[in-house]
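First comes one chain, alone, set out as structure tokens in the form predicted alone.
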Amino acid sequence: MGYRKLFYASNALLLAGFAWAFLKDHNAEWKPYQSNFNRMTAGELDKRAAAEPDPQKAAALRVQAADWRRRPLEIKQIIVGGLDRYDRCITCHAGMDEYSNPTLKTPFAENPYKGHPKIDEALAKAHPFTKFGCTVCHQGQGLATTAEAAHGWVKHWERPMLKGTHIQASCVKCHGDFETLRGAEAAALGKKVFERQGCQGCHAINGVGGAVSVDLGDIADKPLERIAGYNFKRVRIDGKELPEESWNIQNWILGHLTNDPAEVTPNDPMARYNAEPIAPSAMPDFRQEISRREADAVTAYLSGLTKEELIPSRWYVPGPRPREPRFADAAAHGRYVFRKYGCQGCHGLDAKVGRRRFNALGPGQNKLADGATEEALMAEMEKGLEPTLPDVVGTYTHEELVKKIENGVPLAAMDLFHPKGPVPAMYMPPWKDKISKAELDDLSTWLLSIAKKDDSGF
């Protein structure tokens, strides 16, 4: 008797499962979107038929309207073999289905019923959807059939849909010539700002640049599991804390440009949780130097630096080899070299003021007695700065300055304000293998030309 009851119960559960699956599929989120689009399209065709004076054309329009009303609801997808993608975006965005709506235009202004924006422009024409799909440019989760999951703004999906100018990150992935490409102006600006601020002095791009911090050549692939939720919670975008579904690499990059990175990543300078003290992020606070528009542009540029997303070589467009401008003299060339290799990232724009370097011994710090509070120590360690070059380069000869830049300044050679505090996160790497001898000579010439002179004029 017990087995019979178990059998009946199992069958009841199985039947309930089938019923649940049927109802879930019947009430799928995408179905009303597609149904509404078919109905709205049929309505527009009926209106055109009513206004059409030619009886034959009017009849043809009514036939088309009837066809749209009879269309079955179905999952639609674009298969992009070259990228191993299956994009189902057109299941909801039916107006962008090139098969049923070849013009990709609709009379509707509301999403998801409208056609694709700027469809007549060269950018859209050069990227037919049947070949490239949707997510290669927009990102998101192509296989999903609910709005939230498809747009990728859900926990654990690491490539959410790119919004606004951030979509130009996709231009960077495929176009080595994106700096001159129409439609990629924001990404091009982002690279200019990146170089203007000297980010390449610490962050190399595929090996080109400094080695102080991580190479950003694949920053778009950084796994979110390597970023602590504690740090994401400290990010503010437009003054608001990020919900967990918005923890993604785009907001991580943008957060570093629109917040003080030392506040986003404070680490453990007093060794409360680690065996050794760890200095806060050494990245400068760029908020007074970079506008929000420029921060978004840098985010667009860096979000396109990927190695995981393999673009077929036949799709990749190489860029031109960069050419250096001509210079009036050695000093002018030296100033260009200073900017080219990102020296301003640590020593400030045009070397005017050295940037912060936590716990470095420098001017303006107050000596503290033994037993000073943690708050007092933190306040003084935060005053540490990179050298302001006009104040110090005049103490070197040309040859000594060249050798100093060639060999760099290792962390072990730095004087600390608080001996038991953290070692500064920034140091000067050796540049002898990256900057040519001619460039080093001209850089030294320019640095000596901006050295401060004493009252005697020397």
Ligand code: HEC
Contents of the next structure:
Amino acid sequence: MGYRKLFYASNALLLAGFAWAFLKDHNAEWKPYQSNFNRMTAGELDKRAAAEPDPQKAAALRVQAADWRRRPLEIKQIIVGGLDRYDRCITCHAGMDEYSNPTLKTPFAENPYKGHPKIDEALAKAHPFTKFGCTVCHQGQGLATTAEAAHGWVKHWERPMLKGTHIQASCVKCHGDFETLRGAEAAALGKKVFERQGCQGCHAINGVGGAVSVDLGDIADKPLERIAGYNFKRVRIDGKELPEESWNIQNWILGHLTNDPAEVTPNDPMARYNAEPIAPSAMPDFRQEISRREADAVTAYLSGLTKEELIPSRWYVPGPRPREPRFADAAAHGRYVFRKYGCQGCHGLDAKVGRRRFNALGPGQNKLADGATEEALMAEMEKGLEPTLPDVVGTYTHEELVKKIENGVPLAAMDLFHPKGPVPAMYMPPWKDKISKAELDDLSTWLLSIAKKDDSGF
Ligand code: HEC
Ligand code: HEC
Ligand code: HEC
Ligand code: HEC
Ligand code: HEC
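Would you mind generating the form predicted in complex with the named molecule now that we have the form predicted alone?
What follows is the entire complex, opening with the chain shown before.
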């Protein structure tokens, strides 16, 4: 090919490129939304002008309407200095642009033409959008100008727009006072449910709580690649599998509460890891104790736990110092201590029935004959439970019980149902450095007060 031909060919290519870029921009998804908004707003102003008895006021409204019709279409963005965010949401959600619409109200009932809800509850007043932008609360992709990408419903976008009550995760990020904050009721409920169920017995939050499983203090930051893809395929929400664009941390948390975790993270007791069999997730199945609404609340709460550099101190509202309630007697305080440290996470609500513990030797298991199939052994292993404390604490003196709780029981000291099966992932953590002596005394007093009395008269 001669140089001249190459020159023509490359010019033609360049032109085609320009034409494509021009058309693509011309057909940009956001443009019809913005022009509709301008046209609809102009229409409203004309309607008001027609109903206006004062001719001078009517004329002014018509001028405003004409002004809206002439507005050039443009990409609009809110730059949030200090948070390093560029939010273009108002390019489509034009009624939420505080510059052109300071009241943030519109007469339109559809997104993206709606005004912003809850302004009357001081939401926008306390967080002017010109200063906060949108994604600090909503997540999503600030820079994107297509709805799908902006809302973050795309594969591998780590911070998809928070749906429904999950948006209250954002309140948790900035408000140390979220437990009493207007508008953060779901997140506050989530924290209550977390503590009620004893999640803190296994999961610390920023080092406070049990160290049996992962610290959830930065669960919102967990990269999806650290959650094996095949596990998401096992998650069911409202009985349905999740489409790949909904594989996100909110659904991972929710999925742990709306499924049996042993099915979400089954591992494989028949497989081997470093030559050892692996037990399935030791996290209890909470479906009988946590309603769907509460599961969403816990998700809102946990999704706000982040180490994101999002929150320089000037965006953060500190909370009150926690206060310990007062109790009538030692036993009542002991029951509170039991809940506070999450003993119920393993020993059951109010210590009534121990929770599942894979391959632990316990009551209710059938001895199996030699040569029983692996399947039969598995089924029996699954019946293992954590101790039901009222059945066992009667054999302890007060001091022995305090010692037992202080020292815990390491994995190596456990009795297995099936010697070749996996070692139960759960053990009794030592509480020595976590619970004060005074608390331990009262805890022991309460546990002894609920000990089952032996019928035989001893
Ligand atoms: C290209 C236009 C466009 C952009 C950009 C855009 N949106 Fe939207 N948004 C829409 C449309 C259209 C709807 C209504 C249909 C829907 O829900 O997808 C909507 C709906 C919503 C809803 C309601 C969702 C629901 O399920 O009820 C929220 C919240 C929202 N957008 C927030 C945002 C935020 C935050 C941003 C910026 C990160 C943003 N949007 C950027 C077009 C856009
Ligand atoms: C301080 C936090 C906060 C900020 C900042 C914020 N929002 Fe919201 N937004 C909320 C809350 C809370 C809701 C209500 C959620 C609910 O109760 O359903 C909401 C609701 C919405 C909805 C859904 C409206 C509906 O009823 O369908 C849209 C759309 C939306 N916001 C867009 C935006 C856009 C665009 C911005 C930026 C200009 C923005 N928001 C800034 C907290 C915020
Ligand atoms: C980026 C951080 C940030 C996020 C996210 C955020 N807030 Fe705020 N909020 C603030 C700051 C800072 C103030 C204090 C404003 C002031 O005192 O001038 C405030 C003030 C408030 C106030 C008024 C003061 C009060 O304590 O009564 C309310 C109500 C409020 N926020 C509710 C919410 C709710 C609900 C959410 C979640 C939907 C939320 N905020 C999300 C930073 C944030
Ligand atoms: C008996 C101990 C135990 C209790 C109690 C417990 N968990 Fe777990 N949890 C685990 C273990 C072990 C894992 C890791 C295996 C898995 O993913 O299921 C886990 C995993 C998780 C994960 C996924 C973490 C990640 O990084 O992938 C979340 C979220 C979670 N738990 C939330 C909760 C909540 C909420 C509660 C209380 C309602 C709770 N857990 C109670 C043991 C426990
Ligand atoms: C991560 C799960 C877990 C948590 C949280 C936990 N325990 Fe345990 N606990 C166990 C296991 C497993 C055993 C049984 C060890 C064995 O097989 O000997 C046990 C044993 C005990 C025993 C001895 C029971 C017996 O059979 O003699 C007492 C008492 C006890 N726990 C009290 C507590 C108290 C009080 C708390 C809260 C401060 C607590 N546990 C928190 C898992 C847990």
